[in-house]
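Take a look at this one chain, the form predicted on its own, written out in structure tokens.
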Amino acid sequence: MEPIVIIGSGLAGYTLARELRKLDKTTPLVIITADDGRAYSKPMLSNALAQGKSADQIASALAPAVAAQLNAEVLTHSRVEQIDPAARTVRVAQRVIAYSKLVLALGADPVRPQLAGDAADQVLSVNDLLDYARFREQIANGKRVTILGGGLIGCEFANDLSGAGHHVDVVHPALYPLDRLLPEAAAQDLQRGLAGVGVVWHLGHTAVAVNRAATGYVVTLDDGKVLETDVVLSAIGLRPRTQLAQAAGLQVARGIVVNRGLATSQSDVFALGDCAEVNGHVLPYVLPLMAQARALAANLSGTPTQVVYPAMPVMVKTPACPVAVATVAGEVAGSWQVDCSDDGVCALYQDGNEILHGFALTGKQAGQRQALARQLPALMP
């Protein structure tokens, strides 16, 4: 029997493998990963510094232990060079592996900022455990960190770095942080909360150059202002990894296009996680990934199943100002109803009939998220 092959050992790949083994304990399983195959939870990368956690402490298991737990072969430091859907094979270095079913759990790449300067190549990003280890090593010798991007990951790192005793500057092109997720009042509350723990905001600006200095680096902004720093961290976004799929002839849009059974345009090839575009949705969050893994495990084990997305609020890990947000599903005509108090901001997105379609909560108001989520329509029923 040819194995089920999973490409990727991140949260998506390993979660799928665990869900599959709950239903099917014997089908041969091969997991191919370009890194060392350690199991870890990626969301921990942006809030582990203040807890003093190293990369080794974040990892929950080494590859051999994962392989034993999953009754699987885990090929580490192995990069897939080609997928041949017609021959039903993948090529890794000199080895060709046949599959019965193939799953792409490829993840996403950080968007690289377009920067001038002789140190533009020194800008870091943290997208996996090895990135985190390098970042930890760099900040061990420097107190000043400049973050490019004030979205979800940028804000989480800003809070975490500040809590770990670093001076943090955040450069963000919009006039308030988390502008793609939050209405202005909620975003400004987050901005104030992070400023209260020492984060310095440079809103409405972008970095244009990073140059070496006598000590550390100098970041030049679009208005000519310069920031002296020891480390520059880019957190301006993620782009689904689609190159391998596209080269194999799979349909690709923003991500690898899959239906609600997680099947791609090629027979017996599936995708999930940050690389997948599920019925038009690209959602780089944990709850959608878990729903995908359960549905795909059922499909791989012979039970036709469609993934369902209930309302899935996102909790932003910013203890200085907790934030919970449920984005509006699709194009819904409506408006934000905002109530601000000393306890935080409660912003509700309602249509003309006062039906709730989304919310943004800050501070103690974030405690309402589960009750409000029950009032929301399913994202993908």
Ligand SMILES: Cc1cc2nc3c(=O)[nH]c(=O)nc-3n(C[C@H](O)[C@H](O)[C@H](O)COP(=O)(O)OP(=O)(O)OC[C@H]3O[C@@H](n4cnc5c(N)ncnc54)[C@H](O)[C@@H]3O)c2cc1C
The other form holds:
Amino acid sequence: MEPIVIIGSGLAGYTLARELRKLDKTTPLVIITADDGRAYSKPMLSNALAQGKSADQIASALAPAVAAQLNAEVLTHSRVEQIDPAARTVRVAQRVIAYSKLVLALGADPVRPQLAGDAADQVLSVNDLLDYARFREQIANGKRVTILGGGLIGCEFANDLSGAGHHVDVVHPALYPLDRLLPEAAAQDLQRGLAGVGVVWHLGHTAVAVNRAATGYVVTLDDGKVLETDVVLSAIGLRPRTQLAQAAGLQVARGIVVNRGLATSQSDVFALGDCAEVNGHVLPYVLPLMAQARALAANLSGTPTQVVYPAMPVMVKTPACPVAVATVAGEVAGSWQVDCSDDGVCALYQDGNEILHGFALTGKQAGQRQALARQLPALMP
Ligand SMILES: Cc1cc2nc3c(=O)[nH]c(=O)nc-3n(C[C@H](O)[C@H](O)[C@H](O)COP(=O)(O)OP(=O)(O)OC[C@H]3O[C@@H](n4cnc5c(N)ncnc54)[C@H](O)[C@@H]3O)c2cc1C
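Can I have the other form now, the form predicted together with the ligand, not the form predicted on its own?
To see the whole picture, the full complex is given below, headed by that same chain.
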């Protein structure tokens, strides 16, 4: 019998494999990964510096241990170059591997900023353990870090780096951080909280060039201002990895298109995690991929199951100003009711009948996220 093949050993690939093994202990399972196959929790990458954690300390298990736990073969440092859905095979270097069912858990690529300058290629991004190890090496050489992007990941790194004793500049094109997720009052509270731990904001601007300097680099902004720095970290967004699927003729939109059973447009090929667009939703977070993994494991072991999304608030890991946010599902006519107090900001998105559809909470107010989440409609019932 041909194995179930999972491409990707991130949280999506390994969580699916664990869920599958709860239901089916024996079907041959092969996990193919371009990286070293260590198991780790990616969210830790943006709050591990202040705790002084190395990449090895973040990893919870090496690939051989994971393989043994999962009764699976884990092929590390193996990049899949081609999928042939008609022949039901994948190609890795010179090897062709047949599958009975194929799962794409390919993750997302960091968006590269468009920059001029002789050091544009020195800009780092941190999207996996190996990136984190390189980043730690670089920041050991200097105290000044410039972060491009004040979204969720940029804000988390800003807090973590300042907590680890670095000087942090953040360049962000909007007039307040996390502008895609938060109403202005909540975003400004976060901005103040991070400024309070030393983060210097450059809002309403983008970086246009990075050049080498006598020590470190010089980042030039669109208004001509220059920032001297030792390391430049880009956190301007992630794009689902769709190329492999597209080349194999699978339907692709923002992500690899799958239905609520996590099936792609090709039979016996599935996708989940950051690479997948599930019934129109691209949600690059842990809770959605766990719901996907449970549903897909049931499907792979013969019980037709559709993924259900409850309301899934996201906690932004910025201890200087904790933030909890639940985005509004789809287009809902309504408005923000914003209450600011010494305990932080409580912003509730309500429709005309005062039904709650989303929220943004900062500071101590973030403590009510679970109670409020219970009042929200499910994202995908
Ligand atoms: C810094 C940071 C902090 C975060 N914090 C949070 C948080 O607090 N809460 C939250 O909910 N979410 C958070 N997220 C998002 C969350 O971590 C991701 O949604 C999740 O880890 C994605 O898992 P994944 O398995 O889909 O992708 P990945 O972890 O990217 O795994 C993709 C895998 O596919 C492999 N691969 C890709 N292409 C190939 C190929 N061609 N051949 C073989 N293998 C291939 C890669 O090697 C890798 O093993 C954070 C993300 C980042 C970057």
